[in-house]
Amino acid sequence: MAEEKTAITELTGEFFDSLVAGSEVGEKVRSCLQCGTCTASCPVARYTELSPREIVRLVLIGGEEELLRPEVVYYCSACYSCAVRCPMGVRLTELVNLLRDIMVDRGMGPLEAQVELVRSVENYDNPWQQPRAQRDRWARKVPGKVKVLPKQKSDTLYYPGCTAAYLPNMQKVALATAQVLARAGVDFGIMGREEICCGSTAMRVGMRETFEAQASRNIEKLSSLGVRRIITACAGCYGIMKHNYPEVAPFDVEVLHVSEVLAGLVSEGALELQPIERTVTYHDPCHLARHGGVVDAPRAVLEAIPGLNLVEMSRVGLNARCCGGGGGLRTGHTEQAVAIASERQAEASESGAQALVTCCPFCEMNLTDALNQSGGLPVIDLVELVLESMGETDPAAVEAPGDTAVDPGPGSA
């Protein structure tokens, strides 16, 4: 083993050095044992021409031509399963991000469908090709008035993100979040039409320059508001802002997922929750659990709802099965992404639950597509369930006259 490791180290050359120069993941890649744990953990390994283990080895030996191909690099769902299980701590998800950056720099990526979403971010500040002027239309459906920062003042910003702001079938999450926070007495505001995409779509497909430009703009906008904390109900926005923004520019605003806020309100007794007689299971979004480390908060909220019976799937928390909706996989390889979601739906059905709860719009969309295609459980967001328990649901409020229809397409996270 020692001789083989020495041989691998000696084979690293110009490609390896240019790829990982000065990066944290680069130093870790040298310690790879080639044990295959990453491949065994990967939800897309069966679809790719090269396994995660083979990708690492090719990086080490300089197999540039075989490695830098769209059918290899653009199959990662950015689920971080490989990263949390690697015995040597190799962050393979970050390594794939680097490979995608190189693909884009050389004009070899991203995939055509992914390019459309990124161009929309560049032109419209959202991936859905929707006008900036309609970004705050969802807020008009919230009972009462929502503060708009910085015209009005608050130390808390609710950042719904592009998907919940624009897609009619996902605006219910933005509405439910705003209503729950207001009912719980949380003083918050939104940016309204001034809100822009967090840049996750661009970063995940290797459009690093676009991401950094978008992140820099957003950091400046968010920092100028003078808020103490930012709340998001999107696991993707949460992960990007909390973990990736500080790498772009100084960013000292606290970023919280709404499940963390709700768990705090539960412990304070600030939520008046009524019984819901239902059995549910919970799906951990990859960007919230493995990337963000938030596992207990959503469960604490569910367990606080009287009458609600939470049953767990066989794989939960950091070990949860990916839904296949992230990393641009749903955009570039929709069939495979939905197939992975179908496996998660089957696991949810086996739990004996009546509904599948999650707190990520991309998970909800992909798992719902799997439900429609191959069966499973209806999917509901955590904040929607909390709102129901507070006795305030109004499905009709999601669709309002004059709404612009948006085809959600495959999406990207």
Given for the second form:
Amino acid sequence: MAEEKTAITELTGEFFDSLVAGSEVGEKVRSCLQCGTCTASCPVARYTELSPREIVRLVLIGGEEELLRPEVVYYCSACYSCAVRCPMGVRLTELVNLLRDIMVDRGMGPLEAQVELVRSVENYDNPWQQPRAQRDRWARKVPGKVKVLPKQKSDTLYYPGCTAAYLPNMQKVALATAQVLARAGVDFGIMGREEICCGSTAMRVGMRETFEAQASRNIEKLSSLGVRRIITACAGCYGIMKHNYPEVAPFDVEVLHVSEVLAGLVSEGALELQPIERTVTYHDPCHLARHGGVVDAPRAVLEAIPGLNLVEMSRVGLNARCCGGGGGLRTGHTEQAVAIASERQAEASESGAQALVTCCPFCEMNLTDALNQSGGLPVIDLVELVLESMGETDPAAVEAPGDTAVDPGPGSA
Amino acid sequence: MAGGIGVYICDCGTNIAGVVDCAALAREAATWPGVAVAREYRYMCSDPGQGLIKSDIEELGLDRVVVAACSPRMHEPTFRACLAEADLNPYLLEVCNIREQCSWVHAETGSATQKALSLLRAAVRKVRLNRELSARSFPVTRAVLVLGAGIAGIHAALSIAASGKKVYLVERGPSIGGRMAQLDKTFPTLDCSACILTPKMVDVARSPNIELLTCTELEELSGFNGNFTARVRTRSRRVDIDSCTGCGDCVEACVMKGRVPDEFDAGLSRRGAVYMPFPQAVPLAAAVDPQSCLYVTKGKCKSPCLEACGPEAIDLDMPDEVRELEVGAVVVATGFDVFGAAGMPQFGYGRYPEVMDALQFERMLSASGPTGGRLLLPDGTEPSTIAFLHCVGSRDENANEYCSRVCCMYSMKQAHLAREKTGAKVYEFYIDITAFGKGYQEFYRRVRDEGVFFIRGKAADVARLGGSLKVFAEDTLLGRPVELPVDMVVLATGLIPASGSADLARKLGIALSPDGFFAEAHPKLRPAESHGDGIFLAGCCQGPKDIPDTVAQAGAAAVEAVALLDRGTVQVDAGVGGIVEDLCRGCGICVECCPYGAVELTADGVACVNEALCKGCGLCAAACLGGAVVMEAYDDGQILACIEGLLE
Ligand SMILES: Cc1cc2nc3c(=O)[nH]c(=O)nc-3n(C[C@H](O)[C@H](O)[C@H](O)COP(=O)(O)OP(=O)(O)OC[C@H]3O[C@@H](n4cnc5c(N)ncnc54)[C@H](O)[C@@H]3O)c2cc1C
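Let's compare: the form predicted alone is above, so bring in the form predicted together with its partner chain.
Then the entire complex follows, led off by the chain already shown.
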């Protein structure tokens, strides 16, 4: 026999009024038509107990107890698909993030695996439990010298972020970016060991205080270094710095994703690119496309590589399907995150491409795990491809000097 | 009898009295100098309310009246008429707005009452200085300009013509008929659109009172209510309508034949540079599309069309024609455009050939359409599953917030017709079903009973995955994801304002509502009038609507226009600006700032106000450096009196 259903005997706006209504996020929640666009757009919905649509419903009618449970609020991959498509303009991704903030305030979150990452950020300024001293190791492998601020001067900072700086399998992204920028004649420097985590990991799991502390320190550092322009090759760092930093403190620095810089160089004709005969498809990272609004730049760069044939997947740009790697999902619910990436890999395979290009370390790790688990296409970062087209060898082939192998595990924010 | 001012405070039910202490207003006003009587009443605009004013005028010999009520936009004419009926000059009235400008925007009684008192003091001080004025009247031109010849324009034109008035029916396309001519069958009765529309189109062509101008648009409207001059430009059709027999020989001969997307078939077929708009077109004559005619664009073409045309109706060098039409009224009936589905790329429009918009599907259903009425996939087979996606471009912040009002109904109609033609399995993805018209719920039920699958959830996207086209949604009633493979997707694209609406509004001097459609004068009581006197609205140009509502509104607009013409004269409100010639230096600032083109410089170098065009806005008076403009109902003395009243 089925369990007896409890009748709804009261609808109350109390939870909404007290915790949601006042914030910007609360603005249009009441307009929700329960049309289901959010749920149908959500890559995680089929794994969750409550769909995004049901979450909104419960937020509005006072289902506080049912809502504020880890198995409800820690499934979102922060892909913004729901928010971009919602016909009523409900900012669902941010609403879920707000629920996470509330969970943390009440000592009910985040998930254990996520806490570890955030503690590491608090203690070591990176989520990977690595010493500060090793942050700039990757740079030693760059042929020629990389300027280190403030000893050397530049108003442009390359900010690799923790993942590309520390994880041995991702350092190739930092290496490639630094080389591509240098060869393209871009004057830039790095912060070396002074670099600290952007705070994304903490923000996404609801640890707002840690995030704000991290952001404030970063904003201060950047202004004391006189940085006018940040280039990053990490979609996560990009979205957070561009959109969330100005909410924390005045932040008057131009934040650019490396694809934007490269697209600019391409349009000026300043990049000399050799042919690569290959068919590739491009996966839009959520935090670059939907959160950051950058859709055309990476494609312009790919199209500028002679011989390269770009074929698109079914769902692209602002409508691209999430890889499942963001929002703490990969850390908290690895299995589901990789299953979602497998779906995306299937889409990529169908496109007829030989390789899957992306420009976000999390996407790359998650999609690569999916490849290993259930097949698909080899994943390559945009900057690696550009470096190859500049006639350079694969930076990943260069052996890491004296790196104690760090196992990144499945964790990422 | 002593004269004096009568002050009347309207409660407006609880609209005013719910916030403002109306009794206190009356008590206070009664003590002011010159006020003979002050009364509070529940509804001043009602018959007994007006009766109070009239009997006071007669019995107390009032010579000035102040009514504190709603906006003068609403009832100033009512109370002026009331004064006139009691033989008092209607301009000895002042309406003080204590509703829109007080009770509706404030919540606290104490301060709202104080504000109302201030406004009332200003009105009483001003009314003392009001002069007796009289409205001017002008004769009305007995002809109407109808812009747009869809079903709305056609119906309005026929109704006006039936009353014996002259109609200029101006259509920018090469044929009349509008969107309705493109439809297959019409909900909810499923009568064939062409069968009910074509006779009306023919009636237009036959009517001696209707002068039809196709390929024509308005360039400028000048004049005023009852006395407009419309300058219209007829783009060169390059085919003489009178001698063309509509045989189509030129169409066959055109070197561009089959190379230009046909707009009547919503891009599903291709035509040449010279083409017949559609088989039942009125006028039944070919037209040359200058954008694709090689002779026009490149200056060189063997022009086989010329040879093919027996009656020698084609003249590729035909010039545009500009005419000035004198009319008393204008009916705007410029319809709508279909929302561009490419603006929502998640639905795959333009990417997957099996995804089409509703108008394209309508053309496919039509026996006169590109497939002869067969539903065909790009590979030439019939679909066995079809999904209809509601609310594409409607009820959506990312496109338009409004409901397009016809999409639910036409989607269900199309579902019914598709099943009838192919037996296909049909899915309707919807949020809410909007079926509010007569017979509409019955039609909804009929379609459900016939076995159409309704899925309560807005489709999120359409993608080709695993080899088949899939629609992704949530069945919100079950709370389960939906991933349905389908052969064909039809997007229920919403209705948007016709292109050029904003420009046309500017030319006509009328307003658009926030949705971009033309704004009606009152949402309930004056739905067929624009904010401009003598300019009426019909059909979808005022907002999305179905054919029954379109025709009803067109009839209403026609009656309004005919009533204006039959009145024979128009009264133009007094209160215009006057020029003190001795003070005018002829600088012309007033001419430049007048939004109505009502001020001119005479041969003597002084300004002169055309009283018929002047709306009494006072811009010229404010701008004049020499104080040479005097507003007869708002002179400096009256304005100062108001200010004193407000500051007292
Ligand atoms: C796919 C679809 C299916 C539909 N099915 C049904 C149905 O089954 N039943 C039903 O009741 N309704 C249906 N409708 C609604 C119906 O089409 C409209 O109610 C009707 O066409 C409105 O007529 P109209 O004259 O206001 O506008 P239109 O039909 O748009 O006519 C406007 C005319 O004005 C002309 N014009 C535009 N701008 C200018 C200008 N500046 N100067 C001069 N001329 C201009 C245009 O060329 C056009 O000829 C359907 C609509 C769609 C999109």
